[in-house]
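The chain below stands alone and is given in structure tokens; this is the form predicted on its own.
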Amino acid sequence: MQQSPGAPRQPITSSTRVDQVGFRPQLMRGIKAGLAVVAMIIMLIPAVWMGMTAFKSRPDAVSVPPKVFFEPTVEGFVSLLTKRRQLTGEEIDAYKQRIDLSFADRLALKRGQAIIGQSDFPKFLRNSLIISTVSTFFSVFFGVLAAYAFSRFKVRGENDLLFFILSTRMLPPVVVTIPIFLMYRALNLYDTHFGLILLYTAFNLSFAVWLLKGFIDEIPREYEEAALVDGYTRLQAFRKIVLPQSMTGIAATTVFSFIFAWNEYAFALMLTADVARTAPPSLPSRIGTGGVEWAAIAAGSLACLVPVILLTFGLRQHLLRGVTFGAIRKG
């Protein structure tokens, strides 16, 4: 029945307005969450495919079209961690009669190979861990001190110094590889752990200073002044007031500095040979008798991904606290 023009309209209640107003934010949040999930899936596809390839056999790893469903095997990890030689037909028959073969030996025997020793990849992975950890520590340590000095004291030519520090990151590392190579050969730093640690520390230091200075600038000076009035020294105020307040920035700087040192390729390739060679330059050289060992390369890439994930998850509490912990407003 149609309502007459003179009849009063039905009033809109407050609950109706609340429902209409609250529906739009919920819809927008749902759309944003859906887009975030789609973006996450797209970004994780390479990592997931790498993990799948690490557990494929060599025929499955190079099959066309690529196989999504396959029988998993650790053949790639065995190829990554061992040195092997090709067997003749008679040697294969003799090996099959042996009962003392390990699980890795049997996997290698399926490809007509015999394990003759351990590969150098564990040593390269250990070098990466040592060099990345030590260089990250020194980058963050000196970065915190320099950032605190620029933030709290009047430094003559502060802007020029900050620009000079930032200018060290304006060129890509590969551009200066040859001059650094010649300098390292003259100083006997070629293929040494100390040489790479020094270089990675120098390149990460500018990033650490700029990032940490922004976090320390957000910490009110009144906190330190109150501590100094209570009898604290400048060093005690820095250690008990500034450092806890800036843990979010320190954690973020640590993660990014470690990722740069861990994934760096050009310097590690040009400035090392065997003693200090890190894991990233060693992966492309995984070439077997039948071609490129894609399963072994994927297994090595997966192994290189684990330390970064562990570090990020270990510092995730400090990273997540940055939303509220760093939100300090001056009264």
Contents of the next structure:
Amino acid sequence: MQQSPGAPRQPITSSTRVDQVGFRPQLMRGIKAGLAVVAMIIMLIPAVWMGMTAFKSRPDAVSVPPKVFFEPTVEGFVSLLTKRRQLTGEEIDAYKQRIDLSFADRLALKRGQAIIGQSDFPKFLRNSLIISTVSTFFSVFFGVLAAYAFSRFKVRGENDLLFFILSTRMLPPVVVTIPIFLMYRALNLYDTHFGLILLYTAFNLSFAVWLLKGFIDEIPREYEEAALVDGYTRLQAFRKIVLPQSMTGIAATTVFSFIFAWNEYAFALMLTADVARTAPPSLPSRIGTGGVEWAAIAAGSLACLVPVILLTFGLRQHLLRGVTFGAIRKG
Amino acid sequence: MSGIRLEGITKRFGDLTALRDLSLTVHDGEFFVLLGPTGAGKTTTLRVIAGLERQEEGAVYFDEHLMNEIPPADRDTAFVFQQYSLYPNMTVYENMAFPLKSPLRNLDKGEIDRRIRETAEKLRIGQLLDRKTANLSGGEMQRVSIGRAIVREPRVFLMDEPLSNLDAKLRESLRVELEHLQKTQGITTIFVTHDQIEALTMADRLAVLNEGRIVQVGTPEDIYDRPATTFVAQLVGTPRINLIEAQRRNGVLKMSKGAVELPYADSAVSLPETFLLGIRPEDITLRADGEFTGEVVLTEPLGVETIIHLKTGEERLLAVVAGTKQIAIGETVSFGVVTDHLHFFGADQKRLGEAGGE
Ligand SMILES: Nc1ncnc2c1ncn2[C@@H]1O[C@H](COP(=O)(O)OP(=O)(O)OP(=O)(O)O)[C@@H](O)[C@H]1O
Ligand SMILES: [Mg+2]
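Can you swap the form predicted on its own for the form predicted together with the partner chain?
Complete assembly follows, chain above in first position.
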């Protein structure tokens, strides 16, 4: 191969920046990466622990010292999804003779129990899904409209209004559970999907407005103004120019709102009973029916993680793009 | 296409008054230039015309129609913004298609495509059509935003310093292209610039703005030959005009601090005792038989011409000579003054005698 003078003999496969090839920079990078890995492991321990417990049998789950190696079983999931009855000694023997037992039945039988029906957990999970999704939708929808108005129009008393909106987040929500409980009783909102949706939307909205306003402020007005003179109404300009531009903010707000609504515990516990109960308060209520069912609780928690992970994963492109966009603009 | 009339426009931003009682008439089909230093209110004027900014007082007319309450979309103007305002996340093609796809226009796909390619051809951005706008160079972006405006036929073009980010060669060719386009289509154009050469070469008529007020309106000749104030006189023309304190005494004009004395023909203007004398550098000619002498302080060879800084008495004068001329600094030279184009300004900085234009 012909070489032009001064060209490197070998292909360059690593950075040739002078500040990155020395020993010290490489050492620093190594240390940084090491620290990141350690931090990640520390943060993952509870999640991994939970994941492991979900697949442990009941004795394994409570054994001391904790077992790291164990025989995985879906017992926890079975007890999460079913209602069971404790069998007497004779009944167990009788059951053992039966040949029509399903896989789940046999798992229950190992613990001396018979499955007598489905648990309410799937319903609670569905409630969670409905309430979180709908309230997130409304938070983001109204949030983006309000944020746009605050960002672009002269709103009378704008700063006071914004402060007022923020002030709704200033005291811990739990403080107002009792008045809200009484109000909900009076308004027949107790134990309804709508009641929780309304509440979560109200809580998330303040946060959504502030977060989105920041993002919309960053979008130069010229884009919309160009669209206005190009023959579009303000609403059309908003839809075609502002919305696509604020996808990062919308994605971030969606994720945060969803996580809040999904994880919310105190209000869900106070304001719902059977009909609209969400998943989080349903889990601890399993404690006490025949001892703490750690495996079932872990299985339930794992099930609760999945939608959040899916949502964040689904929106990751928008979230990541926002990060790099900012870097380029400032760089 | 339409003429534009602004009547007594006042625009405030909080405490700051950006436009003060500004009135202006732009004729149908005219290439009208707004010239002024930074912060003069040029952009604000365009924005008021486009309907992006609502004036506190005054009225905007397109022909005889009052536009005050009409939203931007219905005013049908095409705006080239000073800052880049290309739609991000769209290709160049989509950017140019955007105004054509407006629900107000209702063009079919073939027609849209034809117009875009035609415009891209004119602006030499055909090879960019499929690129995203984010990583175009400054000059390319500016051409695309011009393209997005001229791709349709609006009632009026509003162009806010569209050539400012281009290199000299491109700027010149686009200047010609824009002028040609405007002359063939005959669409009323208001063109903002703070480059006086651009203003003088392109304008049918121009308005000089300063601090939100119109200082002078007229043809390039009006502005250059009969500037209404010292501000205008200094704004147009490079190198800048010599403004010299002078006195009238016994039928001669005498520089207060210099040795130059000029004959004064009574007929032209009636002059007060003291005034400001304006002499354009090209009216100071270096010649061997010149009546005056001065010392060369500095020379600036520019190729086609050389600017010479002269010191005569205590006065500094700028003169221009053609070509590059080797004159040693410190040398004493003779020069004459062409007296046909003298400008006189009073103590209030206003022209004595008739100013050009309206
Ligand atoms: N949205 C605004 N808010 C507050 N002040 C403004 C706003 N827009 C313009 N101004 C002020 O109004 C004055 C005129 O501004 P304008 O942009 O019209 O100047 P310009 O002649 O276009 O200047 P340049 O040549 O720098 O573009 C300036 O003092 C500017 O600071
Ligand atoms: Mg401007």
